[in-house]
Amino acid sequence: MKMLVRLRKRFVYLLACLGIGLLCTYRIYNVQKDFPDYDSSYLDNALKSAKNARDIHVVIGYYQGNNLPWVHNENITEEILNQNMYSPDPSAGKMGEAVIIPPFESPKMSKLFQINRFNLMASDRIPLNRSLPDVRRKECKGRTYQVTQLPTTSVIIVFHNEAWSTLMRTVYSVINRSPRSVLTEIILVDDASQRLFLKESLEAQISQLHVPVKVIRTPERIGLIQARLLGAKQARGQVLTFLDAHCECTEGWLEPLLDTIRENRQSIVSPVIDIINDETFQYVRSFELHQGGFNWALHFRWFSLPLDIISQRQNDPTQPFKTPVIAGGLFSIDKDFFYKLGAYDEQMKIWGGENHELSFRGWMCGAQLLIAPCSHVGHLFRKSSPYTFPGGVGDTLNSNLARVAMVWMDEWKDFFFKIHPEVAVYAHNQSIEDRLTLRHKKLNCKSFKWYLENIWPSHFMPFDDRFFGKVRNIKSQKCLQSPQTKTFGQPYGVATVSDCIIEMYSPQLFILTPDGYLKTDDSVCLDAPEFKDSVSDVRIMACNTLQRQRWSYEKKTERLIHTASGKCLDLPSKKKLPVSPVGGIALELRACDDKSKSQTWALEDIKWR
């Protein structure tokens, strides 16, 4: 039975590791999973790994909402959904380890999974205090920080029928890992949640707290963008701190963000978030040195952090680093800096697309975002949604990036309309007006030319300075197609041609920049890891700025030439089997041939605008 329950928690814990959730999905190539007390050798680490391998490239996936058969079973009763079950094992999660339920309870697991798709059973079992190690670098645990000189705070978060112990045990884990002196209180804001134990008994509880937490409820849906407008209403700290309702703040947490605050007005700074298996509650430690991006669908992703930031932290890893979009559940920023920004876009609806607005409005209009590598703060990934959303989850999303896209895009909103035309349908009803006022008569921001030239360089948008569209093989008349088999929501795989789609198909469009990267959407590139073969196969993964990724295009000879072997792309010398679900023929590289027709490519350009 022993050796029964290792094999469990060993396979439970290689489930967290390789990615918990469609909502923060890890792909990490040779690199360390776990740091737990590192100096600065780990940085040239890094460095090599990502030199030497596909470095790391975080995806995170789409809000799924919750039309879905769990929804309405019937063996969830009013009566179980407003029982509190909170029963807590002084040892369950201890150290954030993670919590194994016997089999002979899987029913019942299974059964109370449903109301807030996590593992709630398991969670019930963990005290609201519950130990978390200290995942902070080395480096990190030997700063000081004057408290005194520090801004105060005011921790907002959010609820609509959450779970009462991971709800508590993220105000616990505020409360006992903040200095008191900065933080002025929590700010409980209820959206319309309708479970009982939500209501007169987490008022005693949160009564007896010897910090002030209060509820703020609002009598019908309104979702998270308002909900935090209403609490940031009522905030008195000097800087507003938003957290979602199911995290765990661990030690030293909140120095590093009002440090960053303190030294500059204008900053909006994120933790670097750690995950909390939705299934055993595990607090699995994240790789830090990745940044927020998004694709061209505006889902937001992690990509790794460029060669040459990894390069010039190796100085101080301590200090935060710029991020050209925060994922937006977990930031602090001054208060009145936020009201003086715009705060939110008040029309945008419930949730989806506000940290882009946030990021993009912020960059654009003077201030700096940052993820601050000394703050660490779990969060609860889970791999759909229990919530519903009035109007429906497609017309939220849509709606709210379709403003986004109008008020900040400037014209990659055509690109972006072009691309996604379920989205452009939403563009014609908004009113952006005031936002358009706010942007360029009141703040008087930069354009998203600057932002993406100077805030993301290593952006795959379509630029003035660079090819975008199809990559026609000559001989087959077959396109070049990143793999539709996703591995972890990520295109990656062999590269392959494929009949060409006269429509504007994402899998089938690339870009190649000006430093020889043929890439496409989610930042994977061509490459050609085997390349010191006489004949190996090509692939598109992450990109990395490696050399080996580095392609030119020859107008004369029509042929697409790998910079660091000086062969060219080829199709195989025989056909090859479909290796995609729609078929495709895995390309290859190969010494040039002048005579050669199959290693002729037509840089076919699509207007994008």
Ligand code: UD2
Second form
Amino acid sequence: MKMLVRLRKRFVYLLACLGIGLLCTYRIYNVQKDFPDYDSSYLDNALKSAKNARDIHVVIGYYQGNNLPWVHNENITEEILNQNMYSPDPSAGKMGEAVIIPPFESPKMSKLFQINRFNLMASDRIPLNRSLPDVRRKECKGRTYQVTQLPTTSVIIVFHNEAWSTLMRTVYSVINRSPRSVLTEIILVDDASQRLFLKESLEAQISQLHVPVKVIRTPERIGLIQARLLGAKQARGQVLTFLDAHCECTEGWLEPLLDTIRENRQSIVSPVIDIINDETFQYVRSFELHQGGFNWALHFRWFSLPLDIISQRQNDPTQPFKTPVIAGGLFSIDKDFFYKLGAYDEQMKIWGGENHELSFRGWMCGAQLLIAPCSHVGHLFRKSSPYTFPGGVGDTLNSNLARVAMVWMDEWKDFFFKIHPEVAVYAHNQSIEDRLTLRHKKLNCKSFKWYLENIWPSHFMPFDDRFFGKVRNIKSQKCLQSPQTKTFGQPYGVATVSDCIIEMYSPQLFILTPDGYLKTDDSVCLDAPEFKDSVSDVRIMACNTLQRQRWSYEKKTERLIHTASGKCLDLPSKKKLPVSPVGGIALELRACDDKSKSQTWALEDIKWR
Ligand code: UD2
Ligand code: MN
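Can you return the structure of this protein in the form predicted together with this ligand rather than the form predicted alone?
Time for the whole complex; same chain goes first.
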């Protein structure tokens, strides 16, 4: 089913595709548009925002290949592609402000937008050394680091056909905001770009800089994973710091990363990744207290930090916190440790999945993956991908994900392949012996079970300690279903029952955790926010560990009882209008009644391994 959602009228071409793209990678929750100076009420704020978890919204980035039906590339000539149109206006975008292109220039702006899938015209107006707000919380600004004690670092930036202005702004922001003594060099790895302005003129420009910057060029397109490996090989700093080619580092970004590695050489540490808006280049501070995870499709997702971790952090909010997975583009790692840990899987292609691979491997084989809240780096998030994927976008990503699952996920690979048979086909013909040897013989890594249990206890995968399967209403013989329509990529809305679908159909698959949360994919939970009303609707909302999301299943009576109210999950008394085109019936919470058949439910186990 293809469903196109028009995001902005101004950019007619800018449509996010919720159905066909599949490769959704980024979601940033609760984007804050201003830069509040955090004070001691930050815990309050965090708790408040967790309670308002239904406000969670804003999708950044659906990854699609080229040749989308609404993309009109035909007017973009080679001449335009190869032109460097950087022409700065000294005040444009200062302090991270938005750049608004006047209406008379919009046709040209729209056309140029296609090249990199961001507003190139806006970018080309912003000086390479534009100022940015200091978005760090107060406690971070007050912290000092012994720079002489910090390890040195090489910053590695890989790129393929990046715009001149975004690439060079990344380089300038690194140079301008890093202590010179720890910044050994910047290594640019050109992954077979075709643009002429990325050739000699790039070399001429970087030779002017007062930090050694070198360019390595790959003879053919090798993808970001191999390109990073090439850069790493040449690095002379003690720590490797990877950045995407469209980042902007803010004041004090580097010290917390290096300090974390100084304290523990086995750390892999990311900054908080803020947002550079793809339409205006405004620098937008993103929510700090989020950790990375993945959904049933193994797509990267941000989730709120569990409340108990937020509370523990009260004493020192500058401390790095654990993340089960890193976003992948921006991180530091000790160089020797990087190789000891097995660098990257060299058989992973072009783009995607390498962040899961590194994260699973890291945690399971002795590293710790952290986010340093005092380090803020902006990244330009796009809604689609500008470049071609040799071999096709689906093949590339699916093959990478299949490798990740086969090497690292133990019995959860069965679950992943069952629920995503389109990826399972890539499990054949993968040679993974080397990676298995690395895991079991060289590094003696722990199991994926250990990882889920210890590193990501709030996960929503099937597990030994919980029910996994369909929740069938006995009277109607229909199955509990989470909304198929997604609001900004997030399943959200009214909980319904619909005709049971026999296969592994994710909207009808739930887990019931030992502590009583009925969860499904993307960490959404059965919820009854208005449970105090005598009869209330039941919803599917982002899991938030609040009481109102807890349920217990009474085997004897087959009822699903809402813990906070003692009421029962029920069909509506009067026939409600179907809530979706597929004809789901909206559920209600009503007083429990022994004689009511509509309150009886069967938990039907599904074999997932
Ligand atoms: C995210 C990561 C990215 C990478 C990717 C999964 C962040 C902010 N970004 O996607 O670093 O982990 O997930 O693989 O965490 N590039 C090449 N050759 C290629 C393709 C890309 O050099 O064949 C470069 C590209 O120019 C860019 C970097 O690799 O500098 C990452 O690519 P992206 O920006 O398209 O990835 P992104 O941010 O969507
Ligand atoms: Mn990127």
